[in-house]
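Have a look below at one chain only, the form predicted in complex with its partner chain, in C-alpha cells format.
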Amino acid sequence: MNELPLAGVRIADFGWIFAVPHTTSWLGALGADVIRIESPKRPDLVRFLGATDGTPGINRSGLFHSINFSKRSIALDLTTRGGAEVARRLVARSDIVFENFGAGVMTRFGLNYDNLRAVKPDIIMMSGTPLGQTGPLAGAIGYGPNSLGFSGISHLTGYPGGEPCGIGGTWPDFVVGVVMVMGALAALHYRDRTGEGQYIDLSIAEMVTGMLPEAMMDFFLNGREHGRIGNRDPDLAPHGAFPAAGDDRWLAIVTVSDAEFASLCEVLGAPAMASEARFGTMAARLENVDALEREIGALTRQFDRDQLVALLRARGLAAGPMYNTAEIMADPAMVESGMNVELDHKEVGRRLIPTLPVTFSGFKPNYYGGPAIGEHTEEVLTGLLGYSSEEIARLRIEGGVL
C-alpha cells in the first residue's frame, strides 16, 4: 500500500527559519527527496533555539527538529563560486526550489529564477518574503510577526479598547508552510500536464490580508472600518473565553441559537437567565454582550474547567478548554491521533515530533528525524550529483563545500 504520492519528486530547499522548513518537511514526509542547503558559516538561527536538555550545540535544537523532519542536509557556502555551482547542479536534478531569504539574496548567489531556469528549463521556484518580490518595499526586512502588523490582522486582533496584538504560535509562519505546499503542488500539476515550470512569489503580508475578508470587503463595499472585538463574533453571543475555578483556567463557549443559550443557562444552574428580556434573543444578547459575558463569567468561575466542558459537550454545545502545550500533549485524543511521532535523532536520541495534522487513507507518510548540519553532503554530492571524492576534497579546500 505504501506508494508515497511524491516519490520521485526532488526538492532543493534553500529555506530557513520557520516557514519553508515546515513546507519541505510536509513534502519530504509525502515521499519527495528533500535536500536542504545549509551553511555552518551562516547557520539557520533556529539551530540554536531550544537546546535539548539545555545543552547547546548546532544539532541539538528541539525547535529545529520539530520543523525539519524527513529531509537531508548538505553544507555549502553559496557566497563562493564553487558552492553556488554545486547548488546549480542540484537544481538541475530537482523539480521544485524553495527559498525565503530577503528579496535579492538569491540573485547575489547567482541562483535567481532566470539562472536556475537556464540549468533546468522546467524548474518550479517558490519564494516567500514579508512583502513580496516586487513593489517599492520589496526588500523590506521583517519576521512573521512584523508582517502581521502590515497585513491588518494585528490592528483587528485584541481586546475591545485595548492595543493591537501579535498572535500566538509565531503566526503566520506555519500557515505560510501549508500555503506553499498548495502553491507548489498546483505548479507541479501544471508542469506534469504542459512541461512548463514557473516562478511563484508569496508575500506573507498579502497572504494574511487575504485571511481578513470581512474587514477588507466591508471597507471596499461600505467604507466601514473594523476594529478590535476580542473573542466576540458579530453574529453570535455568547462567543468567548470564560474563566473557570483556579488560577488562569479558561474555557471557550459558543452558542448559535436561543435554544443552545437556554441549555447553557441550565448547565450553569441559572435557567431563568435564558428568559430575561436582555438575554432572551440573539439580538438582545448581542446588544447586551458586556453584561452577558459578566454574568456568564461569574457562573463559570464556580466550575472546574474540564468538568464544565464535559457537561456542555454532553448537551451538544460547542465548548473547549484553553490548553497550554503540556495539556495539549496529554489530551487522550491528541495521543490517539498519532500526530506526534517518536523519531530518532543522531545526537539527541528519540523524541516526540509533531508531524502532519492530516491522515491519508491511501498511505502512511515517511517520517524520519531531522538532519545534523551537512550530514548528507558526501552522499548527495557523490551519489546524486556525480562528484568524485577528489573534486569534493578540492571544493572543501576552496571553501565551497563545508
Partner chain sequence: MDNTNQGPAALDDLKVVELPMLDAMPFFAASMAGKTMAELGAEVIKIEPPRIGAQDRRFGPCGQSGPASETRALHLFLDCNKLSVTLDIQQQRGHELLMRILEGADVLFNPNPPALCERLGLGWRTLCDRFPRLVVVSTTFFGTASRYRDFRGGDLVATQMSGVGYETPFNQVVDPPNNPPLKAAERQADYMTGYTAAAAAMVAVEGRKRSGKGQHIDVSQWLAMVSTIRINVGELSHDSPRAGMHRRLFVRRKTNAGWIYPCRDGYITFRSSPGNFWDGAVRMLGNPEWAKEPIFATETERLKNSDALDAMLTGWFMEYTKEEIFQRAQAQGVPCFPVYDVREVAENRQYQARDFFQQCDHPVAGHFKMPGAPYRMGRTPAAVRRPAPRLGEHNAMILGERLGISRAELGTLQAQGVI
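Could you output the structure for the form predicted alone, given that the previous block was the form predicted in complex with its partner chain?
A lone chain is what you will see next.
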C-alpha cells in the first residue's frame, strides 16, 4: 500500500458530539495520528447514545464508534494543572488542534490559540461553534436544532402552510465536519508553503446558511422571501415523493420538460394526462401542482416501487426508490462501493460502520475501530510524550490523568 497522504501529521482532538469527531476520523483514515482527549468525569454525550445490542455502557455506543474510527483516546482532566500540562505537551508534538466546545471554554483550560502557539509556533487550531468565537451571540450554547434555526434552514424546511421543521434528526454537524476537513487541509498546505500556522474560526450556523444559495440569492437579488414548499421545486413539476404499492413504499420522481412528463404519463398508463390543459405545460403543472400530485400519486400507488423505478429509468427519466436504512445497507451498489467496513472493537466486537464515501486508486484508507475511553493513555504518555511511569502515577493521584 502506498503511504497515506496524511502520514506524519498528528492531530490533538479536543472535540465532542458529532462535528469534530467526524472530521478527525476522516483525517485519521487518511493517515493522520489522531489523539482524542476525553474525560470520564464529563464524557462525550454520544458515548451514551445507541447502545450496542441494547446494552448501555460508556464504550458501547454504536453511534460513537461510527464517527470515531481511526483514532486513539487519552483520558485527562483539563481543569487540573497536570491535565492541562499534558495537553500542552501533546499540542507541542502536534500539527493541528480541533475543538468544538462553547466559546471561551478552551481559554478557561488555558488552551486557547495564543497559549498553544507559545508551545508550538506553527500550530494550526480550528474551533467550530454554533455562532463563532466573536460577536454578540458567540457565547450562546447550541446544538443541532439551534444551529438549524439560526441558519435559516428550518424556515425553509416543511410543507406549505406548515410549521418550520428540523431535518428529521439529521444534524448539520456531519457536513460541518466535511467543511472542517477542507479547512484543515487548506491550512496545512499553507503552513507547508509558508511555515506559518493559523487559527480557524468556523461558525456552524453561517456555514449552513451558505448551503442555501437559492433562497439567499433570491433575497439578495430580488427581495423575495422563500417559504416552505415540502418536496416541491419552484420551477419543476412533478418533483417529489410519490407512493407505491404496499405499506410505506415511496419513490422520487422529477421531470424537467414537457416531453419527459409525457413519457411519465405513458409509463403510468395515462398518456392523455399529458395533453390536458391543466398539465400540458410546465407552467400549467406548477399552477395546478396540488391536483397534479394527487393524480400522479393515485397512479404510482398501483405499481411495485422497484418495478416502476426500472420502467421510468428505461425511459431516461429521473426516478429512484426512497430507501429505509435496511434497504440502503442491502443495496448492491452500496455493498460493492466499500463505503461500509467491518471493524473490530475491544468491547462490542466486530461491527459494520460507514466510512469515507469515496475510493482512491492510489491508496486504501486506514480504518480501525473506535477507542474505548482513555484506551491509549499510557501508550501516548510514555511512547509519544516521554512521561515515566512514576510521573504518570503522580498525575493519576493528582487527578490530571484519569
